[in-house]
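Next up is one chain by itself, shown in structure tokens, the form predicted alone.
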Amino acid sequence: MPPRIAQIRLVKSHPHVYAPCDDSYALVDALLADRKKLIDHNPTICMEVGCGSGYVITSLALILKSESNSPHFFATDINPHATRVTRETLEAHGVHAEIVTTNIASGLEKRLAGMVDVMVVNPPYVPTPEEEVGGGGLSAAWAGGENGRSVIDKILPVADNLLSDKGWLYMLFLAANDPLQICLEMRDKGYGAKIVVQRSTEEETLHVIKFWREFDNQVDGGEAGSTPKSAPQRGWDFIFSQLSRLSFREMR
């Protein structure tokens, strides 16, 4: 029997609340393949950040249901409706969560500093003029500002301060986000990261990007080796080289 997911059927709605797309399947198919690692991981708290209709982090919940010690769950959203949709999804399904509207995790911060265990975000990628982010409504969930990018940058130093040591971060970008250059400025920090999926559409190519904090008895999040030291290395060759060929093929 295949693991359970949030049923589309079951997923809420309303006019203002980004509904679930291409984006939020690749992250939750991100989750899928990471399964088994998310199980042995036994995360104690689990955070969406921007969970608009509930999608994601239900479906967190059920791939997670048990099968851990019952982590304990937090799902944010800048959009009052989006938190209210998400609860509405999350009791449908018989999963719960700790729902707070607000911008990314403010309020949350001091609280949950160096504890989350497990992070996803699908954040608002799309490139668009500055003026366009953070607005209400429905545009808070996709507008960007440039290159995509305004919202993301803001988010990355949170998640760094909310992981735990043995924190995961999922994370979805656009091609136009340049994922190379977050990567890099991940690694400055001390992160290793993974591509988990790839996926081209008619309009756009989206990256799921799994970080973790890099130590040398963590490898590949999570998968011990033989040879701490060099298989990061390998696996930031590998990252590069996907991303590097796929800015050049975006840039043609």
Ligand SMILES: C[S@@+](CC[C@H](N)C(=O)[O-])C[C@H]1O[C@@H](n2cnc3c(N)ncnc32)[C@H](O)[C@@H]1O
The other form holds:
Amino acid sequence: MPPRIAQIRLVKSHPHVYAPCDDSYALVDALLADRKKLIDHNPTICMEVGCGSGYVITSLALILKSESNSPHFFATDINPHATRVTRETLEAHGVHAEIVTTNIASGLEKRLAGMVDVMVVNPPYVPTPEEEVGGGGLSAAWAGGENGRSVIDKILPVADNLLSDKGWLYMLFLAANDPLQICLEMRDKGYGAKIVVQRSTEEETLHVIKFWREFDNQVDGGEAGSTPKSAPQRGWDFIFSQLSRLSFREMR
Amino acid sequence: MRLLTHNMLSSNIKGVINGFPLRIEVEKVVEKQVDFNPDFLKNMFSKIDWKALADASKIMGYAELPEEVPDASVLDSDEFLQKFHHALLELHLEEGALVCPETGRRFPVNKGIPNMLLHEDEV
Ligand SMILES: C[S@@+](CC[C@H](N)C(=O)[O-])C[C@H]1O[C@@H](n2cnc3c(N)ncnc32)[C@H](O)[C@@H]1O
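And the form predicted in complex with this ligand, for comparison with the form predicted alone?
Below is the entire complex, every chain and molecule, led by the chain shown above.
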């Protein structure tokens, strides 16, 4: 039996809420690709920022659901319609997440710091004029300001604060967001990175990148396998070449 | 909204220093059964602010939790874990509000979803 994810026919919709699209599918595909690692990771707390219709958090909850040891899920969105729709989507699938209507994770940041083991984000990433960012309703779903980075650049430090020592972040980017530069910034904060999914549609190139804190004992965010000691550096060379190739292609 | 979430939320208004715990105004409480997961509870025990949980649970109509912070040895007691489980995960604030202890600002809770969005002059 294939692993269960959210079913489109059970995902609730609303005129002011972002409906699942190629980016949502790419993010869930990344979670599916990492399904076994996620289960072995045995997270206690998982969280989605910008849950929209609830398609992604519902899928994550279904992937990690187990009778005796399901994690606890949080989901936030700045759009009150989205958080309501997310609740309905979760209920239609028989799973639960605690939902908060808020800007990124405001209100949770103090007490939840260092506790989130898995965080997933499909942010508003489309380059737009800065004035369009953070408008109510549907435009907040995509409007990303200059290079599509306005909201992304606010989410990353929040993620850094909320993630536990073993925390993983799965985040979706457009080539125009300059993911290579994001990876370099995250590396300066001590994170490893890996492209889990990359996909080109007619309009855009999407990548889902996984970040994890690099310590001596967790150099690879569950990416170990049989790789030799020098793997982290090699991993970086790899991600650089992948991302610069993509950015290059996008620019032409 | 579960009391676990209440335990993780603080007032996010600019300038507020003691934004925790938010006072609960109850309009409607619902109980929903949740699978019992002792490992999760043991994990969360050290992260929970006990007094905030015990007070919140009392306001929600469940007065079975000890007022004083219990010693970690209670985690061996199944009876304790069941009570902790019920208070933390099964009591939901469906309708009501969370009130900032410092400013009195109300954050509404509708359909179990707290709204922590701030007005422009509060950020
Ligand atoms: C691209 S949509 C993704 C929706 C859903 N997660 C999915 O993958 O289908 C981005 C979502 O982020 C929300 N959002 C935008 N800015 C936000 C912010 N500052 N804090 C929380 N959510 C935000 C939008 O309302 C929207 O629902």
